[in-house]
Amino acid sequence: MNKFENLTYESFRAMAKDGRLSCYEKIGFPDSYRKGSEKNIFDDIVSKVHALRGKGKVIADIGPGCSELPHMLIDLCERNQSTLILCDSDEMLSHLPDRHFIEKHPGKFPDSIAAIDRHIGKVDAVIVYSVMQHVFLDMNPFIFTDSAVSLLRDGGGELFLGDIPNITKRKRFFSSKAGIEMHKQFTGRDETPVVRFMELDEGKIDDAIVLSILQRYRNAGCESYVMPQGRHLPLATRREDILIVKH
């Protein structure tokens, strides 16, 4: 089995604290996947986080890793005088560094909501990026994404779940002209990918959960929406975003 497959918070606790990982490995995908990448996915962020391009806002990210992109994120908050919250495990948030405007909540969220309650209702962006799939396998990801949208202030908070791996949105890649050929290319063999539908992907993120998270914060009273990933992106052909946003 892939390393990086079925990983959990206590996973991640643990690749935290190991020195022979890069930081990109600490967080769950090899260097190729994100090394020299992650401007461009931190490009991508901004491009679809309204919050993330405004002064004085209130900033929180679950998960946030200690890569690149949090680093990225700090500096953009710093600039636009921004609060920033960052929660994650200790071992990661040890990774980033202390600012004055960086609120760090070390714990497993939900169950650390409450050390930041008072910012219920009150957060202008929640950034959730290359997480939800470890949620899935780890607790029910309803539970997890109710808590984030109790985050959010009325009149547009946004709720950004990004790079969500969708196994039906990959079978329907792999199963195409493009999708065979980049298969082909990668893999140096003149052979089609094997590519089973009509088969259920347990413990996979599928078009019915991407579905049903739009429907249900849709009959909540916010808005919801798919967005694709650039296609520079290192693995747009196989990954989508989710943005919700609160009247």
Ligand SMILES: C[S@@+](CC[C@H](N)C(=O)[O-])C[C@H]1O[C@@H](n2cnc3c(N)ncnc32)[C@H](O)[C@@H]1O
Given for the second form:
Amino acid sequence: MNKFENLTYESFRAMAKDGRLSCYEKIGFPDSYRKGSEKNIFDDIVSKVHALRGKGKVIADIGPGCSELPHMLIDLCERNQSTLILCDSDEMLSHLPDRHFIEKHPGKFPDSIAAIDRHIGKVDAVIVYSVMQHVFLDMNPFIFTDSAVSLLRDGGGELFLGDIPNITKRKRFFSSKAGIEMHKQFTGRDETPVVRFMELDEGKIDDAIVLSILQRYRNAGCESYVMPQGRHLPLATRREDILIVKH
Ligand SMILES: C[S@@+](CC[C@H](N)C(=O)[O-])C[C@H]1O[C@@H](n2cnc3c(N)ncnc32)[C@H](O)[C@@H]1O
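Counterpart to the form predicted on its own, namely the form predicted together with this ligand:
So here's everything in the complex, that chain up top.
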């Protein structure tokens, strides 16, 4: 099995401490997937989350990891005079700087929510980027997302569930002409990727999960949207973002 597959909160705790890993490997990515791309990824996030473009906001990042992305978010929050709440393991958070506008809350979310209960209903934007696939393996994902939504303020609070690998989207892509061509280039072999429909993909997020997240929070009175990633992002063909906005 690929060493970056089936990673859970506990796997990340161990990887954060492993001095042999690069900052990208510590968060579960081969260097080739993230090195040189994180500025584009960050710009894509900022273009989709309104509160990241405003001043004096309360921003939370659940699962910030320790590559360049959280540093870009820290710089942005400093420029915007925003408060930044960071929720991840102590091992991961120890790689990020301590600053006066940052609150670090070590622990697995939502177990750690008691420590931030004063922020419930007050947060302008919660960022959860490239985390849902790991939550999906660890716990009931709706308990996680319900708790993240509970942090949002009324009147426009945003939950951004970004970089969700959707196995059905992946299958659609690798059944297409462009996907087959990309596979051939990647493997250097003249072969068609194996794509199996009508199968249960255990432990993987699929269209059913993505669409049920959209519907669950619409039923709860929020707006919810599935958004494409910028075409130039490394995994745009297989991943997508969800934005939930509280009325
Ligand atoms: C793939 S990394 C993504 C890091 C960062 N958001 C990025 O995209 O660069 C997943 C991160 O989520 C954290 N994580 C996973 N489950 C979590 C949970 N339930 N609560 C808090 N953090 C969690 C991991 O420790 C890890 O830092």
